[in-house]
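Below you'll find only one chain, the form predicted on its own, shown as structure tokens.
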Amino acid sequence: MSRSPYLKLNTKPALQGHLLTVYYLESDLPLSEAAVKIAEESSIGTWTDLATLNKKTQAKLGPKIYCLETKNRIVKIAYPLDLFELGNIAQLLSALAGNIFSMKVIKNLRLLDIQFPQKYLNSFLGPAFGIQGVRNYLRIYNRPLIGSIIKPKVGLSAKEQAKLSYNIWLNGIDLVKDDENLTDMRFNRFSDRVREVLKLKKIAEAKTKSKKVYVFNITGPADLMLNRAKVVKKLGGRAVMIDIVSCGLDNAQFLRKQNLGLILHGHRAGHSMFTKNPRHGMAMLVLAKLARLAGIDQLHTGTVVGKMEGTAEEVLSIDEIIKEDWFGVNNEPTNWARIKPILPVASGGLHPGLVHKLIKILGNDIVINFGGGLHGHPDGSIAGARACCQALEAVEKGVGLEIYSQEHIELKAALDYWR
């Protein structure tokens, strides 16, 4: 097996002409043999020798296993760019995260990372707004954005949802959003919700003299999703949400290509089906990278301190990679269309008492999204909104939450309730 044409150890191919992948791999076979099975099945080979595969094709299109870390069971494979259709995430996943996961010789397999050459990156539009575009719209530049998910997840009428949004906008919240499983329900029709919410958003903006955002969940089949997005745009909305796992990144990319001028908010509901097991599936880092290519402007990436899984190291690495400049690396040309950075969203189990820890870990370029930690305030949603904003004020002023709460009753009630 050491003579396999796929094994090219200790010779890292140039990024310009390859996609560089990192896998964690468990098999009863020696790591090198199992790695060859992965390389061939994901590209030009199969389970047996092929009379139709000549040496010229093998040399041009055969992936190269350039690193094996036996102790950690890490396999690094470089795939020639010609194996991939530009601008096609679905085809990419069919190759790099497809049949290889179903092979009997594989016990566990996890796609940990992909590095893309600039030619591949340049075939995608990326986010239309990104961090700076979202901040420019809201005119908020030097602090985290304060968001709220409407609670309960489902059950409110369109008018109730609009009134609740209005009340928390008036009390400091910047962004309000649907929850991930609210779309078009019998008790809360999508078009009614858009009309009622946007009507009160205008009033809230006039009263507060500040821009506000509502993120409407348009998740559904591509045609329905596009129709809903057009409704939001027609009625004056500026943001929509897509459940990128259930909808698929190809549908997110499809919506981005419509150039509707809407901020695309990516929810990752369901990602743990394939990201949670550290020995199998696909890392959240890969999903986040692909979401950026697809054109998502802001993405749920984890909280560290909330109810969702995700270590500080993992969440930070994701947040950094979706914000960094992907161009001008490896001495390649820098005059490519820029893929804008994604604004990370921290959401899940947050309350005012966690704000200082969250910002210390993740910094200012985030949306801090409160659901139950706002609407579950013992004195109601208005008090919850005030408490969340007061917690941020305390951090900005460098004052401890306990001290700041002595003169801010809503924050004090929240700290007493959740800590």
Ligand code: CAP
The other form holds:
Amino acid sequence: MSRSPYLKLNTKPALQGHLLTVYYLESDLPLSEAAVKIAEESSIGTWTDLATLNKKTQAKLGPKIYCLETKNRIVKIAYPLDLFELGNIAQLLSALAGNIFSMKVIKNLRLLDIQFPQKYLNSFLGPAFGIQGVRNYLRIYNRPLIGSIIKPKVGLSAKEQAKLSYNIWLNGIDLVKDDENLTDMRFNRFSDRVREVLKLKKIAEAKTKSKKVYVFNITGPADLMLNRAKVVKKLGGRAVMIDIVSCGLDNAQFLRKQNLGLILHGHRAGHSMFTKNPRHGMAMLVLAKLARLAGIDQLHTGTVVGKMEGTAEEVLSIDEIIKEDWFGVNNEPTNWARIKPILPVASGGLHPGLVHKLIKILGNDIVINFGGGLHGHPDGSIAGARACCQALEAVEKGVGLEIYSQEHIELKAALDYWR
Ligand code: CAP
Ligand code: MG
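Since we've got the form predicted on its own here, give me the form predicted together with the named molecule too.
Zooming out: every chain and molecule, the one shown earlier first.
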């Protein structure tokens, strides 16, 4: 076989004109041969040479395999920016996370990372609020936000959902949200829920003299999502949730483009179908980067200490990337707007006894979300809300949870229960 024109080892192409990707690749073929096959299939080639592909196009649009690490099976490919439609995540995924996963010659393949040039980044709006916007709305600047997912996931009526939210808002919770499988149900109609919840949210805000957020789950077909987002907006709500895996990033981007002034909360149920196997699929890091482009303001990224998968190294690297400034200091700030950072949401199996570990690992800029760890408190949701807030107070004051719990009975009960 003659050497592929796409093998350009040891010459790292400039980020400005390319998307730089990192893949993990397993195949019975030598790594370089398999890499050429995926580089071709994901760009201008196919399984055979083409009479229709001339040298000029090849030189202009051809992928460049610029690094092969045989030992750990890493392949780095630079794709010319012109291969991609600006502002179109679906097209990007069809290319870089598309056919190549189905090829017989590939045993395992994982898209580990993508770096985007400035021009590509600039074709997206990014979050409308981001960390600062959410914090500004709640007027909470120096601590993690405390959130709660109403449990059971589904089963309560709109009125019950509202009353429960009210009770926990009054006891220190900042943000309450629907669970991912609660949408518009026979026993809990979406518009009833919005009306009931927002009525009590107003009272809770007046009583606590603080702002509160309720995140309504609008996950569904695009037309329904938009209608529901408009209902939330019309009735005075400030936040909606979309499941970015089941609904897709393009629907998230579509909602963002409506500029409704609503905080977009990104749930990611189902992401493990492709993120969990370390040798195959797509890394959560890539999904998180794309969610930031699409315009998600706050995104589930894992807890490390809770019930879901995700090592400290993985979750931290994701949180870091969705918060960091994507434009280097050397860039001219003339024709770009900074893409706002996303607020990470830590959720899944959390309870008061885990708060100090969680903050130690993930820091202050997070939403700490309690479902079972609040509504499963042995003395009920009000005690659960207090226990969660007491755990955060203890961390803020630098007091050990056990010591703090000696004078805080709700925290004590929680620590005893989830020991
Ligand atoms: C948490 C949760 C969240 C997942 C999401 C649930 O409830 O509501 O959806 O944790 O996970 O239904 O399990 P609990 P991730 O607090 O009762 O566990 O953020 O990892 O996507
Ligand atoms: Mg949930």
